[in-house]
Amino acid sequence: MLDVNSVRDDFPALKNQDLIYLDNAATSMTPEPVTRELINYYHELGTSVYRGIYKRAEETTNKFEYTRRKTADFIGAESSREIVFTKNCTESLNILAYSLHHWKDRNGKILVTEMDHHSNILPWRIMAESSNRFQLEYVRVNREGQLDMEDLEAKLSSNSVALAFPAISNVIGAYNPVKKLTDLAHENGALAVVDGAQWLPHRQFNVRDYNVDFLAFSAHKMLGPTGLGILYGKEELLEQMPPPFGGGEMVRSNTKTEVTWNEVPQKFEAGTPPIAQIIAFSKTLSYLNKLGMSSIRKHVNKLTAKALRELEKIPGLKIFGPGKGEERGGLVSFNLEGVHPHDLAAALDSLDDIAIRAGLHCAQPLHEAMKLNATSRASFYVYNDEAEIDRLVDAIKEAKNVLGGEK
């Protein structure tokens, strides 16, 4: 298991602080080796990638491409050419939606789920509404917020172009059966697009084992810098896709009359990329590998299980998501009867410097399906410990007395 005290010392924002940070599903903290590498880029390199033929520019490019190779290894990709750097998971999914619109030559349905984050709904919705060739259709969830597999199988057909879904719900923490969903998509001739933003921070994801066509995730949810997303795509599919952005580096030749796109993945990386963030992300992957993804998963599971046990003892508190014994992502969403989630979050911050998330979590369709106006969410990571769960529970009880929740 992880030595949390030792881990916590690696995080400047938490060192010698009494903050209980339980908003990791939104953004994680960044360890010192990563921030040090960010600073090192600006202090020691500070140059652009690819174009320079002087030593410092070549060193920058080498570090940049080293991160690409390391990212490919981290998710089991066959080649670093299958790794596209973006600015976040949202941009990755927007690239896919745009390219699909201009690439696929047949009409059909784009399936998303009611449990999806807005970033895996709105790009497809915008694409479908701007075209008369595609129709957006939602796969239902049940009252507990979990995917309705019967509804999915009924809606998947030879007319389906893509199935886009989250590996783990960012609201209720429910795991989706990624391999089964991918196989169902492929059996119907559809592409399998996975939002891995909540999965990658806690457990290994091998793209070849799951046979996904595309995977999107963000660095800032897994101890990395902000402003960096990753899009994995099978190389043969990326080769077929048109680029959504025009600019420097993504083009091999551009005359007044003819244009030739660059090869993948540069074809999708127009303009100067987030160089510092990409180089620093290699240190993020090293840090995660040092801790061990298996150890991270066990630690987060242990914290989540304790939170479920202790929170359910609070009268008037209702927990949403998978039941006892079912594995879930490292988060617990709940409501306290008689207290609005926003008021509870503000009270926890004021009473004991506890940071949780409150609201719709960019997943309004799921809340509507579950007949909820908002939820409170506590999410856990490598620097959290069981004592913080106890303090969370005590603070909720105190907030309940202060705010006048149901007895």
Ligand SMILES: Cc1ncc(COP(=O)(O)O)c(C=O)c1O
Given for the second form:
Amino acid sequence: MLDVNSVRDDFPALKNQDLIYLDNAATSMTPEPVTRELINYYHELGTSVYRGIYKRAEETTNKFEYTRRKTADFIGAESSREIVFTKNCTESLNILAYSLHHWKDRNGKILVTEMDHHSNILPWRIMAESSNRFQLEYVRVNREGQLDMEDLEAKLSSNSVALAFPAISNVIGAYNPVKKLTDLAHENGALAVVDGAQWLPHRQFNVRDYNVDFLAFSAHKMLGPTGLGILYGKEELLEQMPPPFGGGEMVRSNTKTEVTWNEVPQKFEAGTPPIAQIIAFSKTLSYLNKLGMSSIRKHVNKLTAKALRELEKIPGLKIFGPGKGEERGGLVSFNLEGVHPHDLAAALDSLDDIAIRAGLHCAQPLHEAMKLNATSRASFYVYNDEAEIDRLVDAIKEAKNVLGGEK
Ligand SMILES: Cc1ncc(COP(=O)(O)O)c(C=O)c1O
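What about the form predicted in complex with this ligand, after the form predicted on its own?
Entire complex below, previous chain first.
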């Protein structure tokens, strides 16, 4: 099990602070080995990658490529050529939608789900609306807050181009059967695109075991630096995809009459990349490996189970998403009858310095499907403990008295 006190000591933004940070699904805190590596880059390296024919630039490039290999290992990719560095999970998915749009032999249905984050809906929507070759369809969520498999099977057909879905919902914590969905997509000739933003922070993801075609995620939600996302793609697919952005390093030859793109993954990384963040991300992966992904998962599951148990006892509080005992992401969304989620979040902040998220969580179609205007969300990570959940519960009860929710 994790020793939360010693873990917490690694996080300068939490050490000796009263803040109870329960907004980890939005972004996580950064441990000292990672921030130190960011500073080391600026203090000790400071050069660009690939371009320089001098020792310092070579050292930077080596560290940079080391992170690519480490990222490939972390998700079980066959080769580091399958790892594209981007700005965030959102950009990874936009790159994919743009490339598919320009992939000449593709046309038909793009399936997304009602539980997707806007990041895994809007790139596809933009693509569909700017072309008459693609149609966007939503797979429904059932009343238990899980993907409606019947609806999925009815909508998936031989003219489906891609099935894009979240591994774990960022609102209801629903956990999707990745391998099953990927197999269904492939049986229908569609690409399987997985948004792993809420999965990667808590559990091991093996792209080969799940046989996914693409996986997108963000470093900043898994103890890494901001400004860095990852797009994994099977090498043979990345090879076929046209690059979305033009610029330095993504091209091998560019005469006035002819152009040859660079090989993968550089073809997708136009311009100077986020070098410091990429180099520091290797320390994030070491840190996660040191804690152990299975210990992280157990810890977060324990906190989530406690939150579900305790929050449920508060009269007038309704929890959304899959029930107890079911596999769930490390978050709980809820509403307190008679109290707007924004008012509740502001009250928790002022009563006990508790940070939760309130609103639509960039998932408006899901709220629409569940007939909700907004929800409150508490999300957990390695530095949270059970005492913080007790304080959350006490503060909600107090807020209810102050704000006059249903008794
Ligand atoms: C499921 C999911 N997908 C995508 C994103 C977008 O991540 P980013 O803003 O880092 O691109 C988020 C962020 O909250 C998310 O929860």
